[in-house]
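Here we start with a single chain on its own, the form predicted alone, put down as structure tokens.
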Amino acid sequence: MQNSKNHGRNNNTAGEEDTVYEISQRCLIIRLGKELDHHNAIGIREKADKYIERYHVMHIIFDFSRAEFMDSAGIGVVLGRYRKVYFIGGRIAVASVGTVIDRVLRLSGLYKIVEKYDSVEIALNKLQKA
């Protein structure tokens, strides 16, 4: 990835340590671990919000390539980050979504406001050209 800064792992609580945050220009890439649920949603939300403010993030990509489970708290994380960037003209994308997560996103209605891509690289390319 060009102009990418890998900001490492989040070691706050169980479940969060698998989440990795990267910045590429004004795009935040959140590489999720196996689960995005009520156990780790608060920590992921807080860390993402710090990156959004610190790096003036415009777009966010959630990488679900390793994710196997997401509950309503995870839906809230995605929706809340959408609200953070929407008012500055930003967009939210999800990438590498498996069948279980795809079903959750579809049933929740998030696909009405979130764009889906096959990979982080494709999403990054599309969002940075917008």
The other form holds:
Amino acid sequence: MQNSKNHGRNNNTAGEEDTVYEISQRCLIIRLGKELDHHNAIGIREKADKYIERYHVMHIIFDFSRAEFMDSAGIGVVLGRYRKVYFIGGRIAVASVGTVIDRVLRLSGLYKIVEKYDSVEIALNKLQKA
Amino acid sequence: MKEANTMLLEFESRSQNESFARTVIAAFAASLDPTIEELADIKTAVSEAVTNCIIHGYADNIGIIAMRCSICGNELTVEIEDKGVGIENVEKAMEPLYTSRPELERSGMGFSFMEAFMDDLEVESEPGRGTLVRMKKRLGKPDPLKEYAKETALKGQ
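Moving on from the form predicted alone, please list the structure of the form predicted together with the partner chain.
Whole complex next, starting from this chain.
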């Protein structure tokens, strides 16, 4: 959460540099910034994949608590990470999804392969129990 | 009296301009007093169209994207145009999940989202000449859920 102070500033990278990555056992938690579009999807994808390789990540949790905008590029990011972990039995969860993001996720059909939880803590619990 | 307004914005096909275009359309549409959902719909549709110009129209070269917007009554029209490569087969490009650039992790949902989030979508394209996307949205349509809530609240009184 160190980066969350940058919010008031009007910078165009409000999504990518604002994103925080955490590892908990073999779970990667991606705490997304304000916006997830094609522009910051590129950076998030690269960084997430580095974490996935380095820490042998199995499950991934996308934390949307700070996110206010996502378009189909965000769907691509989630779907792409799913493809990275599903063959080793990994699961993808989304947490703290607001109504605006929820509409996009629902419309995309992503909930067929992604689990939704109210918070990162609940998601971690569910994923690490399995 | 019907409210009317128009504006034209031209910007380079750089990916940081995606959020710029969203901010501009949100500010322009503000006079229609959109709901949070309506505003999110418009921003998403614009984001998809602008991203298409950048990735497909100009394929990572820098070109000019034009965004023409107009308000007539409660209807917002947005045209987003590039002078890039154009689309060979518009029908195919608009198929859900179709993407010509899977290596970029494109989900193939751009046109589907524009269709879903706006009331009207037209695409004009000619190979070698460019692509024009015209979208319309009528704001302040009664939301069936909210109307229902209002009705039940009235009955309760």
